[in-house]
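Read the single chain below, which is given as structure tokens and is the form predicted alone.
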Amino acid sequence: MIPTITAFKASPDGGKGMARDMPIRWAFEEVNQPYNVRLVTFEEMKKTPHLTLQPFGQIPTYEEGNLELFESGAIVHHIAMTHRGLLPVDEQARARAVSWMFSAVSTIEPPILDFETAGYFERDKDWYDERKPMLKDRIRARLTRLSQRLGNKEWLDDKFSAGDLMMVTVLRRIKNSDLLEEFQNLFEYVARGEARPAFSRAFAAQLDVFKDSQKEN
């Protein structure tokens, strides 16, 4: 059977792949598993059927069979536990990729999100400027034990892995900011993620559904 995600009908990203249904796309095609993708509008995802699967009414979710996912984190795993190519064979190497995943979601996103939100909606407040040195920092310190963990090394472990695809996924949202320039062995790293085959097809499979809603409008 083949799996359905759930993805926006119109990206906020504007076509830049960086909502949610990116890391599943790309998860799919490293390892070369179909998908069908039904796409939502806002409206859609504050009704009953879609709140059902995702309670909080966002995206994406997972239709397989009986069985209903949601969170871009769990999903990945899902797909990375039942299919080869994602997780090492290897025990040990296996558990430490799903701590990478963890640890992308759970330790280096939030600051980066902190700082997302705080440029969308605070911008116009009086302490914005006074606060947004302070939500740099945040993320500098993440970004700091990251990088000399990575080092010189290609990848989180020995090769790529579903916590590879999760780290660059959150690393992928401050590539345009003069953060992650500051890193250069993490600036690589997430160009070494981008420029795989199978980042790129899911880019282009998402880019198309941005490309086709400005075409309705």
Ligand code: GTB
Second form
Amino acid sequence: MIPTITAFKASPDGGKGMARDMPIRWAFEEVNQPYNVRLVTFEEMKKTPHLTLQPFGQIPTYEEGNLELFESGAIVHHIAMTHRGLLPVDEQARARAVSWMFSAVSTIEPPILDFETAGYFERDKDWYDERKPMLKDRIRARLTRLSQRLGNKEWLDDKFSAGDLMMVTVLRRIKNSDLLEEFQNLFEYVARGEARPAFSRAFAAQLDVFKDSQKEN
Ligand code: GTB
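Starting from the form predicted alone, produce the coordinates for the form predicted in complex with the named molecule.
So here's everything in the complex, that chain up top.
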């Protein structure tokens, strides 16, 4: 059965592939699993039936037969667990890869999200300019350790895994700031992820959706 995911009908990211259907598309492409996409508007996301699939009224979701999932990390994990190619067969290596998946979303992403959210919603506050360097320093603290751990390796563990897929996805969110460039090996790590053929196919698919949404406007 071909799984169906949901994505923004009109992504606010301007086609940059920043919304969270992107890691799922990428995971599908890595394991050569075809998938369908149901596009939803912001309005539809906040109502049933979408709310039944995603309790917070967000994308992405995943449906396959009677299995319904939400949370992009959990969906990537499910794809990786049910196909070869994104998690090592060796039990310990697999557990390490899953640690990196969690690390991406629960250690690296939170300070990045704080910084992003402040940029969207707090820019006009009189304390924003004072707070911004502090938020950037919190990201730097995490990136410093991550950069040290990656060193001159290609991927976080021996081979590319779902851990790298999630980590690259999270790091892409700061691509437009100067932060990533401060860490040359992380900058190159993200570029390596984006150079994977599976990433390119996923990126092109989401860009097509964005271009179509522009035609409709
Ligand atoms: N923890 C959930 C997961 O990982 O699945 C978070 C899902 C989530 O944040 N979904 C966002 C959403 O549906 C879209 S991806 N937001 C609508 C809402 O909450 O009402 C986050 C996102 C949105 C936009 C950009 N952008 O414009 O650059 C980037 C990322």
